[in-house]
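Have a look below at one chain only, the form predicted alone, in structure tokens format.
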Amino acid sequence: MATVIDPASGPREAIMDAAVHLFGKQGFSGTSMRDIAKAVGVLPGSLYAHIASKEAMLVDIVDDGIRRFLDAVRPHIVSGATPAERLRAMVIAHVSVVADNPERSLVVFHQWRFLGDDNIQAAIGKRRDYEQAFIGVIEDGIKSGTFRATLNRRIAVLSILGALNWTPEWLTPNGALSPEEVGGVIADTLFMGLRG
């Protein structure tokens, strides 16, 4: 396997992005020890001079990466745009995240179930406060009369977060239409369920 990392960056750097490189492609529990220190090229035991385990990449990638969700929705949580046009941002910004780097999306997504007890709770409660911002708006566009007064917030909202997270398999960051533009196009067709 070819070095993944940018010969630039730090040994603690080179060796997470290897990590988010190979838990993307391999899956987590397909991706030993012996595979990242190869694919930065250093003899295994080297590795824990930098990390303490396999386990605490993947704890570090996935509160990375649900933090840079959250701080992207954030800002349209509460402002003074209307319900729809707060969901609309917040389902752009989700995008643009993804697009900022798909393979650590992915991992965010997918691989996060493989984290031990200690650290699967932690990381459910910060994947429940991304759920509740969305629910947040879903729920200040029902009481404005923007969306059906019938719809089941979660399960919408698990909707849509089931949509945008398996954009990383298929989003091209730099194909013909912006990260912003296929947000709005999965905002759009999204929202037609949601309208009374």
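Next, report the structure of the form predicted in complex with another copy of the chain; the form predicted alone has already been given.
Just the single chain follows, nothing else.
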């Protein structure tokens, strides 16, 4: 019987985890390969048996990170639920992905600038798709009368994504509220606003 190896337990995964942590905390340029090697407990040159280059690590981290957000949100974009329910589910899904690893989210949101030109363009394209998914749901809600017709769609979406993209700065995986609860509270705040 073939031994079932935990796919997240190899040396490559240990290296990538350390890279996510350090890129999130110190930034891509602020992190040296020696920093990563020290965190893993290995000499710098040893890393290159498992990864191609420093930038290839960033590509992997950002691509994988973006995919997690898209995969988590996608099922709710066009579900049969009402626009308000769909948007709420998208907000909760987004917050859950952040909470799963806030440092990875910091890399996704802030370190993509250090990708090569091709990968930058790909990342910007996916971010635009992501924004468009939110805009679509909001427009559905306006059409159905659930959301205010006087909304500035663009600024509303950018404000929502701003609130969501700021969460890795303060969200702690072990807080009093679960990620789903936090997402629900944020959704309530955005839906109903401040005034009662």
